[in-house]
Structures are given as structure tokens and as C-alpha cells.
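Given next, in C-alpha cells, is a single chain: the form predicted alone.
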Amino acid sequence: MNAAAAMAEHLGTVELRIPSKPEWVAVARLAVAAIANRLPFSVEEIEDLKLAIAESCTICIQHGAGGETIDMTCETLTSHLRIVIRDHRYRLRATGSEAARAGAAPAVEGLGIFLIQALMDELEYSIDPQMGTELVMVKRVGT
């Protein structure tokens, strides 16, 4: 595909800035709906749409420790949804147990990795106990 051709089936990016608090996490899921409205999506599909960023949001406040927002960047195209979950954390010197667990790799498990595996059709994300969270999901159109 040339670039004239990905500059048009781009549609347009949306950029959403919460708090990393539980109570937000709605916000997200009505933003993530309204775009997704947008595209061809089915009614089930937008509900996985929206059950994927509530874990996602879910994950960067279970892991976000010190981390006061949660961004998430919906980048809509004619074939498929991209949508990217970060939160930012910035420690200036970790102590205690902080200390021990920033030199080991963090991972994610449980039961919202694997919703967000079934929900969409690709995953990648990365938990770096300096930089943040990053969910990274796609949803195409028409699977």
C-alpha cells in the first residue's frame, strides 16, 4: 500500500487523558464506544470494545504505581481500530520492596490478559517498572 493510500483510509486519531483511579475507568469505556460508533462495528463487538479498555485501564491502576493518569489514544482507520493504553510512572528512587521488584521483569496475569487475548485481535503490552504500562490492541473491522 502506497502513502496516499494509508494517508486515506485513515479517519482520524482521538486522544483521551484520565485519572488512574477506578472510578474513570467509565470514561474510557463511553469514549472507546462513541469511536468505535464510528466504524462498521456490531453491537457486540463495540461491548467487547468497551469490556478490553476496563481491563486495560484495570491493569495500568493494578500496576501503575505512582502513576497519576492513564492515556489511551484510539486511532481509527477504515479496516481497523487501534487503540494504545499507557500509564506514565516517574520514580525518582525506588526503596524497600519497590527496589527489589524494579529489577525483576514485571508480568501480567490473570483472567484480564486473556479477556483482552479473546476480545481483540492482536495484544502487545509491556510493563517497565520505570517507563509505565502499555497496552497495545487492535480490532479489525468485519471479524
Given for the second form:
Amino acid sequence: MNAAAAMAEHLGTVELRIPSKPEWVAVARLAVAAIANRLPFSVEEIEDLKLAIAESCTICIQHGAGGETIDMTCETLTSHLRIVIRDHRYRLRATGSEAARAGAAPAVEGLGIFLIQALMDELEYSIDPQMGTELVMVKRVGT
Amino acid sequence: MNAAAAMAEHLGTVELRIPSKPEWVAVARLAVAAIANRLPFSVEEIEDLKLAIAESCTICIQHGAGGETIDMTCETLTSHLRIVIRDHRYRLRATGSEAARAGAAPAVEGLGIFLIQALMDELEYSIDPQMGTELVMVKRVGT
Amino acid sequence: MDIKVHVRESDDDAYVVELGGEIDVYTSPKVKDAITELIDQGHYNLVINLEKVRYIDSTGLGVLIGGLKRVREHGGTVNLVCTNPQIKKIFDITGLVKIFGIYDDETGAQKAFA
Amino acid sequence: MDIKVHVRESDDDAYVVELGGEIDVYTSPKVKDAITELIDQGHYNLVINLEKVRYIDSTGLGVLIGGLKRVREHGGTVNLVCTNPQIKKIFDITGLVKIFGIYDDETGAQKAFA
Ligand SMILES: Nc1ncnc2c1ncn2[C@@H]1O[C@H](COP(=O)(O)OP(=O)(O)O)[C@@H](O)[C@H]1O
Ligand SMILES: Nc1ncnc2c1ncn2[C@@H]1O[C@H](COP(=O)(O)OP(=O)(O)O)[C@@H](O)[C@H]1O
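Would you mind giving the form predicted together with a further copy of the same chain, to go alongside the form predicted alone above?
Full assembly next; the chain just shown is listed first.
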């Protein structure tokens, strides 16, 4: 977190839970587009966010621990949107990216993760068929 | 519940929590449109659902018990979409509409409630500045 | 979600409030401000053009009803321009179709003042 | 959310798969089925027209890559028609722009077989 982000005002948090099935991913995509509308993102950035959240859901569905739902938390701040996507109630340890990567090796370094990494400003993830999946991603405003 | 509804298959449940503030109602509106897309609703019926959920959120914001969030549960069945919107964790007693109406008299019989009643197939509600707000509404497929 | 409010004077001594986007609990205060300002300036014959409005909820209807009530106190009226079937349906359902003049275009809405 | 898949034979002995809507984890199996069927019938020169596609994700890209791999085994190829800048960006980012022929219209994509 840099100084600008530290001074950012918290605008609100939206939580969404969908069934962990392909036909529900579109709901996450449209919801995140509506949420992103609260911030001055460009149309292109909103498309990036839609793709990133859909890829995250796809990873939960295809590589998840068989959780019945996918839970998303979208935290909106004046400086950025932070999205946590998780499968099966697994939570990243507080130490974040380092811990997640030091733990169980991610099962996939596929196209989906690659795209999320390319489209978002920050990404931490942990994908484990036993433990479940969690992704934490940040898209900053005006970068 | 009629016989057709009793045989209906459960397709999935989506849960959404938004801050209880005007600027977040659009997120509920777009999310419900995406959810309704899973069922063979017409464009007009989806517009009805968007308005009904938005009116419900508006009631929670304007007449709620000051809850910080609005919680929505959207249950999708082959025969209908059932939406529960609640403020402040208040829950309708299991006996439903009768009990809700027999309890604290609803504080508002305004345009919002009138519209929801006109646009949806079923509505039960309880609006109480102390207890909170809960609305349960059903829109059937192909009516 | 967004609302556009554009106010202009028409030929017939009326004022036109052109709205675009979505009128809901978040955006309707902006519509109310525009209408209130016109009335405070002494303009009581208003055309509210809803052609570019995709969505209106009860708070939006409340703003229109409030505006109508205030201009009527001064012998004025509010005429609406509305072609969107979904929005027309809302005016039908609520019976508001009986208290507002609703027209298919601005020319019709303005002629009604004559 | 919806996908439209339309397959037709073109003049140049190629087959055109015209796609419309959104290609994601839910809809991409339908795209895969259409492409697999063509390849199973012995058609190895394919034009996949993405002009009416508003959205594609990694599962959709995976289907296109899978199709390309299979037709190449038979000396064929897959040419894409794509004009949407957001979708072009995805092909750029992933480097897939280097393995597919990407054209602005069907004429260009078909000429490439000649
Ligand atoms: N940049 C690339 N270039 C070519 N092929 C790729 C690229 N990335 C992935 N692929 C191929 O696309 C298919 C789907 O990839 P991916 O989504 O990573 O699989 P998964 O995530 O299911 O493990 C695979 O056949 C993979 O080999
Ligand atoms: N069918 C109607 N015809 C005329 N005026 C109405 C109608 N319904 C409501 N109103 C008026 O519209 C305004 C807003 O109504 P409403 O949304 O019911 O208020 P509330 O904030 O109590 O829910 C009020 O001034 C009310 O008197």
C-alpha cells in the first residue's frame, strides 16, 4: 500500500455468493461491472475486471475443492477496487502473498491466472484441490 | 404453492449484500437481471424484477431500522424466482404473510410497495422502523 | 448508473427538462433539484422529456408528482414526453397517466400549453 | 448470457463458424462441439468469425487453441475474424496473436487459405 492508497476513503463493500457452476459465472461478471461503476474506471478497465472475476470463478469451479458456492467480497475505495474470491471457505493467511505461495504450490499456472495477472494491478492466490481456492486482486483507479 | 411449483427443480441460490445506501441499489438491480437470465423470463419481466428489487432496497434504505447492509437471497427454480430482501437481520416468522401483517403494522403503504405488488406474483412484507424490513417476493415463469 | 439533466427554454414560454439515464433513489435528488430551481425562478409550465430515460422508480415518480403539485398551485402544469413502453407501463399501473399529460414528442407536449 | 453458433461452407472450400454473444466457461462447450464436429467431418480449413462476440475468456481461448492444434495435424489452419478491441487485446496479451491468423473481415481470412 502506498501513501495515496492509505488515505483512500472506503466507499462500501459488496458480498456475492453464487453456486460453483458454470452457468452462474455471468452473474459475478455483471455484478462486478455494476460495482466498478461506482469508481471512475474506463469502459476498458471494467471489461478487464469482468474477465478477471470470471477467470477466478472458473478456476474455483475447475480446480476448487468441490465447494458448493463461490464467495466474493468487493471492497470499494476511492483509490481502488479489491476483490476476494474464495471457494470452500478457505482463507489466505494474513501474511498474504508470500505465505500463500510458500504453502501448497498452486496447482495451475494456466491461461486464466495469466490473464488475471495481466489485467489486474495486484494478485495473490492460492489454488489447492484439498484446501480450496482463494484469489485476492486489486485494480487501481487512474493508472 | 401449487402442484407445478412443488415439482419445480431447484437451480441455484445467489446471495448478495450491499451497503444500505442509495448509490448501491443499481448493483442489486443489475445482479437480479443477470440472475433472472437463468430463467425464460421476457425482457419486460426482467425489467419488472429490476424495479421490484430496487423498490425493496429503497424501502430498506428509507424505512429500515438503520441496518448497515441490505441482504438479498435469490432462489432460482424452474418454475419461479423467489427473492428475500432484508435489512438488519430481521426475519419474517415462518407463518409468513399473515404473521407479518398481524404484527407491527407496516409503516408505509406507498408507491414502492404498490409497484412491487403490481409487478410480482406474490409479496409478503414487514416494515418496522424498530425491527427492520423484510420482503419476500415471487415472480413465476410463463404467467 | 447515471442521470443526465438538461434544462432549456422552449419557444412557447415553457421550460423543457430533458432527462437521460436512470432515475432511482440515488439519482432522483438531482432531478428534484433541477425542477425545484425552475419553479423557484417562477416557471410553472414544464415539459419533462423522458425519451432518453431507461428506468424510473417510485422516488422518480415522487419527484414528478411533487413538481406537479407545486406548479399547480401557480396555475401551471407538467407535461411528460414518454415513448418507452416499460416506463409508460409504470405510469399506467400507478394511475399517474390520469394526472399527467403524457405525449409522444415535445411538440405535442408544448402545444398542450396553448 | 448467450452464445450463437452458426456454421456454413464458404466459396473457398473453407468452413466458417460464426459466433455471437459471450464465450465463457458455460458457453464454450457449445463452441467446442461445433468445431469438433467440423474437424470430425474432415474440414481442416476453418474461419472462426468473432465479430459478434462481445466477450471471450480463457476457456474460449482454450477451445480455439484446441481446434487449431487438431487441424494442424491435418495440414489445416484456423483463421480468426476479430475487430472488437477488447477481444483483440486478449489475443495480444496472451501472445495468441502470433499463432492465429487474425483478420478484419471474412474475405481476408478466407484469402489467407489460397
Ligand atoms: N499462451 C499460450 N499459447 C498457446 N497455448 C496455450 C497458451 N496458454 C495455454 N495454452 C493451451 O490452452 C489450453 C488451455 O489452457 P489453460 O486454460 O491454461 O488450461 P487449464 O487452466 O485448464 O490448466 C491448453 O491446451 C494449453 O496448453
Ligand atoms: N397513485 C398516486 N397518485 C398520486 N400521488 C401519489 C400516488 N402514490 C403516491 N403519491 C404521492 O407521491 C409521493 C411519494 O409517494 P410514496 O413513494 O408513496 O411516499 P413514501 O416515501 O411514503 O413511500 C407522495 O407525495 C405521495 O402522496
